[in-house]
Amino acid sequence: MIQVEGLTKYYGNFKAIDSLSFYIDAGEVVGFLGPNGAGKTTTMRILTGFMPPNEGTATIAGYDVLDQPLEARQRVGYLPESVPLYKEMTVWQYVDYVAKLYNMRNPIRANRVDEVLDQVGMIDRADSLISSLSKGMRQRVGLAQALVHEPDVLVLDEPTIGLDPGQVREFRELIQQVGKEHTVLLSTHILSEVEQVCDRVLIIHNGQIVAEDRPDALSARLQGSHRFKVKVGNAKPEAIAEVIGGLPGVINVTSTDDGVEVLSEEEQDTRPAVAAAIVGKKWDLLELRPLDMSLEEIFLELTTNDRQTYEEEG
């Protein structure tokens, strides 16, 4: 739905995105992160037909941005950071403009209108001027001006920005049911967020793709060991790392207030054992879980300058 090959974006010398490839399949709700200046927003810029790349292609569902720049529009719909609302006029009489400039006709363009300011829940806010609404509510405007023409592909440049932690939770709402109907490129600096609403991570760093995996498969490959915790509820911590600080493959033991944590080689998993050296020991065990990289250490990991650009295998 989304393919990009070898995208390159200078602004005078400074080169803002290098030889980016990346593609997202349709139905897929994707995050794209990254810390400022990395490239995000130059990226969605390209997508979206505001401004041309020096190098590279990108196709939206198929349609070139630069050979087929028209095409490639009308099957986007692009919710910007800051959104260009008219706060003249009524939630209504802006989305049906923005429908209109994608030469929708009425009646269908009328109906259109109610279905999406229903869709995002401002149809009760229908004749309410934008300039009389919260900051959460124009957002949601926005995502209707986005939805309106009813595109294969959404891009949301930091959709959730200035929100306060209701409109957060309601906006991500939104963003899960529009992914069941769209494909979803979402740029965010709220990390809990992808792990929430996103199928799959795209991090970029200093104009490149550094990793593209889903959360989980990139927290395995990242670690390069196997971590879980080992809660015992009648051995302090310290007799317990004495005791499975010696089995084969495990590298390190640490106490914790609770237990421990037990960190061992990545082809060897040395749960069993540990788990038969505390049953051995006539104690009892209370947990043994994996402990994973959050998604705030995985981007901590990749996106310092002295880390290796990661790739995915397979």
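Positions refer to the first chain, counted from 1. Take the two forms, superpose them, and find the largest set of C-alpha atoms that agree within 1.5 Å; that set is the rigid core. Keep in mind that what you see is a predicted model, and the values were worked out from it rather than measured. Compared with the form predicted in complex with the partner chain:
For residue 249, a C-alpha deviation of 2 angstroms or more is recorded between the two forms after rigid-core alignment.
Relative to the superposed rigid core, the position of the CA of residue 61 differs between the two forms by less than 2 Å. After superposition on the rigid core, displacement of the C-alpha of residue 283 between the two forms amounts to 2 Å or more.
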Second form
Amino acid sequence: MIQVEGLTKYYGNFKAIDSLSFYIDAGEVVGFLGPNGAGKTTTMRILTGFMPPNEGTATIAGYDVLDQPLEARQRVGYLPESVPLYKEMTVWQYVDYVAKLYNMRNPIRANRVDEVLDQVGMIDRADSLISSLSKGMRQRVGLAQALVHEPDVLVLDEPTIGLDPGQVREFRELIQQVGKEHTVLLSTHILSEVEQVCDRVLIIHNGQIVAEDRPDALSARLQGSHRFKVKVGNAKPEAIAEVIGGLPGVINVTSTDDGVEVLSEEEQDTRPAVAAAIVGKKWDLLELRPLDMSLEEIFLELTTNDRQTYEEEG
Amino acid sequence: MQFFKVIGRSLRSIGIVFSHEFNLFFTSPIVYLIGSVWLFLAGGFFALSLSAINTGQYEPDMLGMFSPMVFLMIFMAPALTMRLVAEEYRNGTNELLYTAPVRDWEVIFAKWLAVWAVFSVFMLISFVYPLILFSRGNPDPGLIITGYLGLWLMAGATLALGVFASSLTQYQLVAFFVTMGTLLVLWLAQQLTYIITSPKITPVLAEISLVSHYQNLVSRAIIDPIDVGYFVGIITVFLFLATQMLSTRRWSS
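Form predicted in complex with the partner chain structure, per the form predicted alone context:
Everything in the complex follows now, all chains and molecules, and the chain you saw is the first one.
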């Protein structure tokens, strides 16, 4: 459904994306995971026909975004990071205008606008001015305009950014629901978002794809038990470090303000041994929790891992 | 067949963007303000020219109203057009237009058409003045027709310049002053012809001046293809440049 080959884009001398290639099948929900400035938005803007690439090709449903721009754009629904809204219009007028731009004709169009507003839960605000809507509602209207012409491909750029936790949860549910019927490419820098909604994840860093995996496989790789935090009620960190540090599989123990951080060998779960040792000393084990990696650590991890594998294979 | 399909599609896109833009104008109080001021001033100039007719010295005509219109456009064209493209950049709605299946030139042309249509509405209201003239006297209809044609084309040209200026920037005020400054220069070019009497420079100044071509249409009751061509040329050039600007900004944003 989406085919990208050797895509390269420069901003001046800066290479935003560097010969990117990937393929997305019809019906897949794919997450684009990467920190800010990794090239996610640039790639999406090329796919949606916003800007042309310097090198490489991208096709949507068989239409090249450069050679057949109107046909390609017709098949994409796009929700940019900042939702492109005309605040002086009502919700209904706005979605209807976008539907017109995407060549929908009445009477189908009017029905479809109602239908899509119902789907995103905005039908009861159809006659409200967009300027009066909250951020979460604006995001829903943004999704409605991306969906209204029933595109083959839905491209969502950081769809949950700036929403409050309740709105994030609702919006993710909405994306999951939409993902059942559409091919979706969404970008995010939140790992748990990818786990929740995506079938597959592409990890992009410095304009290159550094890893590609199923989200559960990825999180197993990343959130292994090899780094966790221990908080103990009635012992000094130095004493704890002394006890745990000698256990098999433990590489390093560092003291923090309210406990210790334990780093253990990757393939080995040392948590039961650590817990047993603390309880054996009759200390109160208050907390034992895996530490989530920051996105930067994830990339470090993935890129170094890939290099190792590569060297081993080579 | 393919040709008609392409044309039909473009016309449809233009129609959609046009009606969107035209309606958007009337959601803001600015257009009512501009329209009121323009009609008030046009009415004032018309009334003044009537007092000259009352002395019985002149045939009734509308030159008194048409002549100052080019000066009014120096302020009116930037005020009407400054929002048109700049606001799309500012609000990020250009992203919607860039990724929708419409061409850049269709968007620019539709926006210009919309603002020209808004001006045409003002102009239609001012038709009440010639009606008054015809009901009371015996004016030259040719002079009034070419006068309105000149006004309409001159407005189209200055508004095209305004659309181009608006496509340069996301700041409406910058667009306003670029349009106003350029129009002032074009207007001054005409004033200079009174001062510079060099046989080489004066005709050139007159040829590039908005005012001289406007005055030719308004005051002679003759539709000279050169004058019409001048305005159509200006419209084409600035809409072309605005389209180029819109496309260029895809790369840089």
